[in-house]
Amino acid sequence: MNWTLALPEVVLACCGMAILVLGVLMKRDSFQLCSMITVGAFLLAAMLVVAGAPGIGFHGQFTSDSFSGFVKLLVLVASAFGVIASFDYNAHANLRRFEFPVLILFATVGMMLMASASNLMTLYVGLELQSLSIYVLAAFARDELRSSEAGLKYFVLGSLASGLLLYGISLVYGFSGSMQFDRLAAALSDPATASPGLIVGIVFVVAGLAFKVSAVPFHMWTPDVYEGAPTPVTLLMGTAPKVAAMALLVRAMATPFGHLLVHWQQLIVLVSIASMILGSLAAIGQTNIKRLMAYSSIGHMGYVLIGLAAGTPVGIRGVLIYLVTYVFMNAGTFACILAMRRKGVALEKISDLSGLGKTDPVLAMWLAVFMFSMAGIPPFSGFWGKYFIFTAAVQSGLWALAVIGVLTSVIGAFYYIRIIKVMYFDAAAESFDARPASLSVLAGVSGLFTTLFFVFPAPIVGAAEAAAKVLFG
C-alpha cells in the first residue's frame, strides 16, 4: 500500500491529536504552547515533504510527485503564517483557546490530501476535512454576531457547493465507470467518446471547486465571510485553502479530463473573465479593507484561472508561480491589517490608514509594497505572476483573455493605489498601537519576498516548471 508516501499527513494528524489531548490536560492557558507546537509540526511536515520520494499509494488513490510537493510546501507556509498571525490577535480578542491551532492543523491535513488526490473520493474527503475545519474557524469568535454569521453563511453555501461537487462526481463515475484519475484519463483519451452526461458531470465538479476558490458566480460568500471571520482566519482563508483548491482543480482538469480540454476550456474562460471583471469593479466602492481584500481575491483567482484555461504546461507553471506570489503578498497585507489597532481596538476602515506614512513609516512602506505588487506593478512579485500567466494565454492563442486580464489589472490598480494615497497624502490620524514582534516578522518576511522576487526567481520558476510537467506526463 506504500503508506509512507503519506507520512507528512500522518505526522500532522498525529500531532493534531496529541495537541488536542495536551490542551485538555493542561490546567493553565495552553494556546501559546499549542500554537508553537503546531508551527513546529508544520516545519517537520515540510522537511518530510522535501525528503519524500515520488510514487502512488493506497491502491492508486494517493499520489506523491513534484506537483503535490510544491503545493504542500506552499500550503504549509501559508498555514504557518495563519498561526503566527493569531498569537497577538487571539490574546486581544479573548480567543486564546487551544482548539484554534488544532483546527488549522487539521485543515492543513485536508489541504495536503487535496494536493495528492488521484481519485475523486480522495479529492472529496480532503476537501471536506479542510472545509469543516474552516467553517468552525470562521465562527470562532462566537460572542461576535458577525463572526457567527460568517461561519453560518460559509457553512450553508459550502454545503451547497459540496452537494454540487458530489453530484458531479456521481455523474462522472456513472458515465465513465471509474473514479481513478489515471483510468479516467485512459478512458477519455478520445474526446469523441465523452458522453453528454459526463460533460455535465465535469461542469458540476468545476462548479463545486470554483466555490472553494471564490470564483464568479460562486463568490457570494466571500466579502461577508472575510469581514466577519477573525482576521487571522481571514488570512488563512485567503491563502492556503485557495492554493489547495486551485491545485485540486488543476490536477482534476489536467489529468483525468485533460483530453477533453475543448469541452471545458470555454467554461474556465468565462469564469475567469467574470471573476476578473467583478473583482476589479466591485472593490472600488469598498470602505472596509477586509471586504476590499475579498473582492481582490476574487479578481486574483480570475487571473490564476487564465493559466488553467491555457491547458498547457506553460499555463500550469504560470498558475503555480502566481499562487506563490499571491500567498506572500496576501499574508503580508493581512499582517499589516492586523497591526491596525488603536487603544486596543482593531480597525478595518481604509480611512483609519490616514497619514500612516508619517506616524508609522515602516508599516506604511510594507503595505505600499503589497499594494503595488497586487496591482501588478514591476519589479514586485505580483507583476511577474501576471507576466507568466499572460504569456501562457498568448502562447495558447487566448488573446482576448490576456487583453481582458491586462485591462482589469489597470482598473484594479485604482483601489490599490488609493490606499497608498490615503497613507501618504491624507492628514495624519492618531498613531496605531505598538506592533507585536510576530506581525513585524510576518510583514517583513512577506515584504522582502515580494520586493526581491525578481532577483531570485529561478528556483521557484524551475520548481513550478517541473511540477507542471508531471501533470502532462
Given for the second form:
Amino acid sequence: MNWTLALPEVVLACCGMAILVLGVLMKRDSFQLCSMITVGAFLLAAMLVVAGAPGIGFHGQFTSDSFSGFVKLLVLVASAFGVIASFDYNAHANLRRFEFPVLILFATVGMMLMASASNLMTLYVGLELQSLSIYVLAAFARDELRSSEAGLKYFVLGSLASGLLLYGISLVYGFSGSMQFDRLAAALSDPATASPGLIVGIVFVVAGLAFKVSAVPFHMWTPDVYEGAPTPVTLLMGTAPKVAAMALLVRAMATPFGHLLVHWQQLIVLVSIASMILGSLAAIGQTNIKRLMAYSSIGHMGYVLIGLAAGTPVGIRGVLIYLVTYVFMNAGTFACILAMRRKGVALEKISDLSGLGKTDPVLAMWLAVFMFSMAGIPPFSGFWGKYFIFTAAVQSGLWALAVIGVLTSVIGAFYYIRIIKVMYFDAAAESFDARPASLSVLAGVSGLFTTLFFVFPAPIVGAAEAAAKVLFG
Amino acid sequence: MNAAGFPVLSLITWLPLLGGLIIMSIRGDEATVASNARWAALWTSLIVFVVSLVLWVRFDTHDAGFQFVESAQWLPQLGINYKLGVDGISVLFVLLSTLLTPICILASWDAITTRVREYMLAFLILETMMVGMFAALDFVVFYMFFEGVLIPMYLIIGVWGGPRRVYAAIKFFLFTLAGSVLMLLALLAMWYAAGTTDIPALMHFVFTPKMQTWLFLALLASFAVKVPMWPVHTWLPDAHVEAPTAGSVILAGVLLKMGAYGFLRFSVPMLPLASEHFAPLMYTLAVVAVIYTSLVALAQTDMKKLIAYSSVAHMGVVVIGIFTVNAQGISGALFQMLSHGVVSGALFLCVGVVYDRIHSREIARYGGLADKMPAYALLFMLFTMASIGLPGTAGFVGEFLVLVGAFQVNFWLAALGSLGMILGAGYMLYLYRRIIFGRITRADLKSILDLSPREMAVFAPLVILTLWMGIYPSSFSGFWDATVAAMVDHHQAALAAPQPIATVMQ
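If the structure you just shared is the form predicted alone, then what does the corresponding form predicted together with the partner chain look like?
What follows is the entire complex, opening with the chain shown before.
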C-alpha cells in the first residue's frame, strides 16, 4: 500500500488538526496566526504535490497523476486566496475565529481527495468532506440572517444533491459490479451493451455533480448562497470547489464512463447550453454584484462544460485552462468586491461602484481588467480560456455549442461592460475606505496574471495538455 | 532577420505601451500630471512615427510578399507563432496609424481637460492595437489586436464622449463584439481544416467550396460591422457623434479600415470561390450603402453625423472595389481607404475646431465663418473637395479607380456607384455652404478666433498628404501594385483551378 502518494493530503490534514489544537489552546486572538499557518500549510502541500510521484495507491482508490496534480495546485492556490481574502473581512465582520481557516483547510483536503479519486466511494467521501466544511463556512456569520439562510439553503439542497449522487453511484455499482474506475472502464467498454439502469445511474451521478458546479438546472441555490455567505467564503465557493467538482466530473466521465460518450454527451451539451443562456440572461437584471457574480459563474461553468462535452483530450485541456483563468479572474473580482467598503460598512450594490475610476483608479483598473477578461476580450486570460474551449468544440464538430457559446458571450459582455460603465462613465460617488494590503496583493496578483497570461501561455497550456492526456492514457 | 536589421514592427507595436507605462508612473498634482502626460504621449507617438518611417524608406516595392517578417514561438502546442510582417497592402496602414496618433494627441491638447493621463494612455494602447493588427501575420495575433481595439475605444467614447456617450459606447462594443466572435469561430475552423493559423500559409490553403461559404459568412459578420456596411452601420453615427474629436478621427481614419483590410487579407485571398459567389451580394449591400447613406447624410443637422454617414458611403465604394477583384478595383479600394483615412480624419478635426470654440455640432448653429476664420474656411474647403473627389485631391484617385474596376464587372454597378460621388458633392457642398458662407447672425460667432498655430500644425501634414495623394498618387500606389497584381493572379488561378463550382451554388 503506497500511502506516500497521498502525502500532500495527509500532511495537510495533520496540519489542520494541529492548527485546531493550537487555536483551542491559545488564549488570545488566534485568527491571524491560524490563518497564516493555514496559508503556509497550503504552500507546503503545494510543494509536496509538485514533488509527488505518479501512481495508484490504496488498492486503486486513490490516483496521483499529472491531472490530479494540476487540479490540486489550482485548488490550493484558490483556497489560499480565500484565506487571504478573509483577513480584513473577518476583522470587520467580527468573525475572527480560528475555525474559519481550519474549515477552509479541511474543505481543501476534501477537494484534493476529489481530484485524486479513482473510486466512486473516494469520490463521495472527498465531496462530502468539502461540502460539509463549506456548509458551515456559508453560515459562519451566525448572527446574520442572510448568512444563516445561505448556509441552511446550501445544506438542504446540497444534501439532496449528495443523495442523488449516492443513488446514482449505487445504481452504477448494481449494474456494473464495481466502484473502481479502471474496472468500470473495462466493464463498460462497449456503449451498445450498456444497460438502461446504468445510464440512469450515470444521469444521477451527473445531476449530483452538476449541483456542485452549479450548472443549470441545478443552479437555484447559487445566487442566494453567493449573496448570503460572507464574501471571502463566496470567493472560495466560486473558485476552489468549482474546480474540484469540475475535475471530478471530468475524471468520472472520461475514465470509467469514457466509452459511453455517446450516452452522456447529449446530457452535458444540454446542461452546458442551458447554463450559458441562463448565466448570460439572468445576470442582466441584477443590482447586487455578488448575485451578478453567481450568475456569471453559472455561465462560466456552461463554457467549461463545452470542453467536457467534446470528450477529447483537447476538450479536457480547454477545461483545465479555462479553470485556471477563471480562478484568477474570479478571485480578483471578489478581492475588488471585498474592497468596496465605506466607513467600515461592506457594500454590495453595483451602483456603489460609480465613479470608481476617479476615486480609486488602481482598483477600478483591476476590476475593469477582470470584467473585460470575463467577457472574453483579448488579450486578457478569459479570452484564452474561451479560445481553448471553442477549439475543442470545433474540433469535435459541436457547432451548435460553439455558436451558442459565442453568442451568449456577447450577451454576457453586456453586463460585464456595464460594470465598467458604472466605474468609468458615471459620476463619482464618495470614495471607499483605504484598501488593506491583503486585498491589494490579491487583486494585483490576479490582475497581473489575467493581463499577462497571453505573454507566456505555453507552460500552462503544456501542463494542461499533459494533464488531459493522462485521463485518456 | 529583415530589411531593417532590427525588429522594427515589434518596436512600432510595443513602443506606445512603453510610453503608456511611463505615463502611468507620473506623479504629482493634477495639472503637472496632465501636462506631463500630454508631452510624454506626444513624444512617444512622434518617436513611433519616426521609427515607422523605416518602413516607408526600406520597403521593397517590387516584392509582392511579406517584408520585415519576424517570428517567435508563442504557443507551440497549437502551432501559433507571434509573427509580424507587412506587405504592400498593410504597410501604408501601419504608417497611417502611426501618423494619425500624434495628430490626435495634438488635437486633444486643449480639448481634453479631465483625466488627461488616462486619455493619453488609452490612445497609446489604441496605437499598439492598431499597428499590431495591421502587422499581424498570424490569425490569432490578428484577432487579439482586432478585438483588443475595443477596450481603449470603448473607454474613449464612454469617458470623454458627449451626452449620449454611454449608449454609443455600449452599442459600439456589442455590435463589434457580436461580429468578432463569429470570426473567432471561423478562425478556429480554418485552424482545424488547415492545421495552421499562419496567414501566408492560409492564403495558399485551398478550403472546400462548402467550407468557404460558411467561412465567408462568418468573416463577413465581423468585417461588415467594422466597415461598416449597410445594414449594420447604425453604431457608427452614434459612436462618431458621441466620441471626442480625436476618437472620431481614429474611428474614421483607422478603425473603419480594419473591416476592409480584413476582406483584403482574409476573405478574398483565402476564400476565392466564396468571394466570387458572394460578390453580387456584396455589390448590392455596398450600392445600397452608397446611395442610402448619402441621402441620409443630406438630411442631417449634426455635422459629425453627416460626416459619419458620408464615411459609410465612402466605405461602400471601397467594398465595391475590393470585390471586383481586379487590379484597378483593389488598387482603387486601397487608395480610397487611405485617402478616406486622411480626409475624413481631417474633416472630423475641422468639426472639432469649431466645436472647441462654440461647443455645438448643430449645423444651424453656424454660418458665415468665412469672414472670421479665413484660414479655416480654406482648409475646410480643401477637405470638402477631397471628400467629394475633386481631381487633384486624394479622394479622386480612389473613387475613379474603383469605378474603372467596377465597369469591367458590370455597367450598372459602376453607374450606381458613381451616384455616390454626385450625392457626395451634394451633401458636402450643402454642409460647406451652411457653415462657412452666409452672414454671421449669432453674437458668439462674431468673436470667434481663426486657427491657432497648434491647430495649423495638426492640419499641415493632412493638407500635404491630401494634395500629394491627389497630384502624385503613384508614390503611394507604388507600394501595393506588386502585391495587388499577385493577389489578382492568385484569385484568377484559384477560380480557374478545376473546382466543383456547382457545390458552391447549392
